[in-house]
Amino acid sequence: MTRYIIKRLLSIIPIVLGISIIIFTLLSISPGNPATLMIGREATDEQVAVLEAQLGLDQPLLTQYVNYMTDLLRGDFGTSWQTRGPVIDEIAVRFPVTLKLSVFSTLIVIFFGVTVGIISAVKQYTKLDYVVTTSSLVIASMPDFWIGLMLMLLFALKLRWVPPYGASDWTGYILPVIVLSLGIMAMVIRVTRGTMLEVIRQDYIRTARAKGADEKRVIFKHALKNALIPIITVIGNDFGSILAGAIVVETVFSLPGMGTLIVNAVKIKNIPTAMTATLFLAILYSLVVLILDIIYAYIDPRIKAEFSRRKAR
């Protein structure tokens, strides 16, 4: 197991090297001088001139892309072109909405997800299963955006239950949480209930019920048992989801975390900061990825018997 922890995590190096090559070049072609927005409209010619060999835009783009990658091995987030500051003081102070914001969706994902998904398989054919299927269906084709504006039209406007915008306190993540679970969710109970609709026509579990086995031990103990890697699968997948789902919802409700800081870097081409909170992001959902994968191999033997065996060898 450690060995295949090793490995796994060597192979996020070649993953985040590909999305730092991606990023660069795209904001780098993007239209726009980073110079002329910082400054402005106004700036002479020479006033640019020097704010870019200040920034290094005055050396090739493989020697300033060499330069960043240079001081990231160093441990130099790189400095924000924007406020003049660390970009990882910057992350300091955004990463906490994004991950409040993940981890509440991502609970909600997991227990309502999967528990209305198991309902709907033992309930199959009836009008809760019918209700629940096609719900998921409709709420899965609907954009995030457009979710967060009617519940923003309804919930804070018309009703004030809730803040428009802002994280003020925890009344502010109510609405950008439900947006950004809803569609997730839907994907989760469709897979929760194909996935336990497909385990419960299984041999063992008719045996199970024809030895008097307790209806819900039938399903939770021995279905949902062996129906969870896939769901888990999913639920991990999703996570990733989850994170690039919080740039639009963040933008939506006005939500200071890490959603926004690379939507404004963006705008004005500010590399550095952009190019770190986007590998950063693709970073932590790398490791959520390999934490799930030491999970598969607590819940099915097989996995785990078959890393026994690469010990072996």
Given for the second form:
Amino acid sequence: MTRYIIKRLLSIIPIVLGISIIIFTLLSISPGNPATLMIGREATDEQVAVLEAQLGLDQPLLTQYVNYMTDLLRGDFGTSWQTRGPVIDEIAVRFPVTLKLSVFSTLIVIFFGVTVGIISAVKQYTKLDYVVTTSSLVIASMPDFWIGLMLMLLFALKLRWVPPYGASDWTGYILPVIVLSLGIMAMVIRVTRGTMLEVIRQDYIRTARAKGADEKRVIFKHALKNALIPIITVIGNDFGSILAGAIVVETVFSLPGMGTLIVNAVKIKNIPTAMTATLFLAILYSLVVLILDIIYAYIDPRIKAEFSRRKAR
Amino acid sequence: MTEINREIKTGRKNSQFRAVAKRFFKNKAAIIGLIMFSFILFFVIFAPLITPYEMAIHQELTNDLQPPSSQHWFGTDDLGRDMFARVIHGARYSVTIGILVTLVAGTVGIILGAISGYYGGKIDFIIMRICDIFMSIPYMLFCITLIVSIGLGMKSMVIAMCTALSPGYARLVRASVLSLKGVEYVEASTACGCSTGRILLRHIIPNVIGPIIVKATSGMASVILGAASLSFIGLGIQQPTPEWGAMMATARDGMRTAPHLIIAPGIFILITTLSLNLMGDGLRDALDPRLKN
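With the form predicted on its own already on screen, would you show the form predicted together with its partner chain?
Full complex below, order starting with the chain above.
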């Protein structure tokens, strides 16, 4: 098992390298000179040249990239061209906001999404099932920022239960977390229901029922266990959607998170901040996918068996 | 799938198509989706006849932020432009982007996936690793970076979304091609001396197109949602073009006094994406009846 984990960990390296090359190239070729953007319009050519030399912008692109990456490996995450402070400080302030958003949303998605999906599958073709399937389809078809604006209109502006903007206290997180989880929950409900229905029709479920196991045991012990793999896959992929959705939701609710940090940095061509923050999220996402792969190996004896056979060889 | 293969082998391609169409039209939800999508398509095609484009950008500052009335069905925005005209002309942008991105991303994905799956070996390894890299950058982040690097606007947004979405199609096609590679009729066509292009185009791709069409239909819905989100955060289509996401971004500040400016475009997005999702589900059930218990 350890060997499998190490192998999977190593496989992240080329992906991270690839991501860093793509993002660095894209950000560097974008129009606009960061030095001019930093000083402002009245910048003289001389000032721009001095600043360019200071930031290392006069070097060839490849050298810039290599410098950035070696600094990164040494634990230097770069200096923001906007605040002139270390990028890691900015991330330290912004990341907790995004983390809170994603973790709470993921928990809500896992808890309600899977439960409602199972109930809907077990009670297939009842009124409850129709309500669940229809409403999850409708919610999945709504843009998340629109759901956000509508909820803000009702609960923040009309009823004044929660603040419309910012994250000064926990009430500011209520609406963003709901918005972020709703769309993804709709997807998880659909997948859970679908796989559960497929599993429930298998022979071993019929066997379990025939031997007199009670319905609860059949559903949770026999069916859910076998339906878990696709459900976990969807939840893992959805962590990526949650990170992406966080960008939009943070914009709607003006939350100071990683999403707004990246969008603002990208807009003013603050390459170190944009680059490090994007890499940070991409690595985080790859790690989540990796952890899921390891979880698969633990819950699915087939993967485990295949793996130990390979080791024996 | 075996059913499809058998029918194609006996040369009854039409009956296969007819069977799928019959199952599709029996599905009530799919029909509702089709009707809703036709409603949106009607606006896409006839928008200029219903109300000229000038109405959508014509400013009438003395007549701003009007609530819905008989003269302005959806009211007017902060610059006094007629919202009904803006919303129905917005349908043209969203639906065009949806179709364009899906077509391009789908075609690129089919080509890459087919090559990757059919040839295998080094080519497969390289294409799939590149796809892995693209797919491990969260979709929205990738689009934002790419758009900024090639300049804001509709063209960049379309390019960004196509690049971000084709790896997903490539993976799907590769998996289906791999599953067909060893099938007898492919072997038979190789034995007959068919060229690789012919085998791929005439024998393999027609047999894997089902799941691609299903993915493309609901994929179009997410393209439309993504385009609206990108325009909403100010990176996609820019003002004064009447695009749904961009319209809501401007209407956001005056949301308390003029909520209709946000509700109307939102409902149109909902109708469009919901119709596509309903049709996608219907197609999936029609192509693979086993799923529809």
